[in-house]
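Below, in structure tokens: the form predicted on its own, a single chain.
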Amino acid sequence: MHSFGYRLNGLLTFSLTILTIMCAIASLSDNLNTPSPSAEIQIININRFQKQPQGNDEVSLTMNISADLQSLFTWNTKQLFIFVAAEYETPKNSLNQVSLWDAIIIAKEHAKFWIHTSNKYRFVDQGNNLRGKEFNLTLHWHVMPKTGKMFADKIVLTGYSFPEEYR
């Protein structure tokens, strides 16, 4: 006859095994989801484009950001972290990324949005490389699940360029 301790140990071991299997199945079920997010970013105005006293270029933009990220949400999604980055090349670096705006989306109902905003963070280039330079705006997202591994992806939007002269 088994004591109370043996029975409790057996019950806890069985419960944790079932919980582990359920978490693994939950995590694997996210692989069956094929998201189809969409985004569009429109630059309304370049508010400021100037050379700082240290010689660095600084830019302030006003943008309209619209996105439909609802397909990224499954029953296992806790939240999305999204951000818009400007990406461009300079003679010194093959890839420069500057974060302009970010947000956390905690519900599927809020994952389809339109926002009119200026860049939330300073857009400063180390040098005076931005005049007439073409750049991309990229919407990045990180899906944070309730259980399982995080994953990230992005949509690259091309065809933007800085003015030839400072304002």
Second form
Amino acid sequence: MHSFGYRLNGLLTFSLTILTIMCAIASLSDNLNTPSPSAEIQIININRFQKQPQGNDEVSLTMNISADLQSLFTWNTKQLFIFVAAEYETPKNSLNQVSLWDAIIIAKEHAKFWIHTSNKYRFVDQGNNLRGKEFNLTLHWHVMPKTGKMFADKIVLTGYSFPEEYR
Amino acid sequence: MGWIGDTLDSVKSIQIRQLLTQAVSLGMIVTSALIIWKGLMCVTGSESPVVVVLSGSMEPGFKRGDILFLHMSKDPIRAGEIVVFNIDGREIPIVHRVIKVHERQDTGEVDVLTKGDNNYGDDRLLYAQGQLYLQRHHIMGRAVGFLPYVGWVTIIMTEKPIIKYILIGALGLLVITSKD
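Can you return the structure of this protein in the form predicted in complex with the partner chain rather than the form predicted on its own?
Entire complex below, previous chain first.
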């Protein structure tokens, strides 16, 4: 009953249980945090707006993105994955979401930023529905914890639209 | 010398009873593990409620050896979600993020494009020949939580199967030789 094997077994089980409980508590402590993020996106220029040979519209644009996401960080946060997506509706699709730009923020100090960038990923529609179309730009963030539950949220900015003609 | 025969018989019967008890407790352990696994499959709605991250394509968020808890609900798939999917013809599931969603008006079906955070381009190179998007039936679940490092046990056992055999042999030996 007191051999080395039994003591090792007991020790291992106990330490694993304690570790699991600590991970769960760390994850639960994230719920105590009440975030208050803010963001603003400005479209500086639509650089290209053409129809591809396959028939799909493609857009290239330049934006100013500024945001303050520092309140999302807790001691259990490993990184914040943020991305800007354009959301719009077409006759065929009730929802289209196209990710234009993303970034990974590892430290709280970098979570308040301003960036001038063109879209990182090609903005290609399924079809050619974009002329004159209104769309929303949403800034999404995904909080990835050091351990436990991940959660995500977004800010929706409305009022953007494409030009009526290709250019 | 009848009583020698009697004691010999009683010794034999104790050993058989011990052996049977040990076999039953081993069976109980295996079946309760199976019950927990199948129960998790029911609760999370996913064929594989826990997966191990095998590649570095989602660093620095998920490193090789982390485990992910999956959940599959009827909620529509939206951009930004981390999904685990299988490509037709490949058996290893891939864990990447959704970057493009096209949802049909009439049927509610979705076309989804994914990309690993640490990869330069999207996953079209990984999809089957001629496949441009994933559909809902390719997706096994959404990642909702994670634990670091715990998956290394599975990776080691898969890549060096000799360790698996050594472990099972040692466990079997322990069960047989333990006194209770």
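The term rigid core refers to the maximal set of C-alpha atoms that superpose within 1.5 Å between the two forms. Source: prediction; values computed, not measured. Numbering follows the first chain given and starts at 1.
Core-superposed comparison between the two forms: the Cα of residue 11 travels 2 Å or more.
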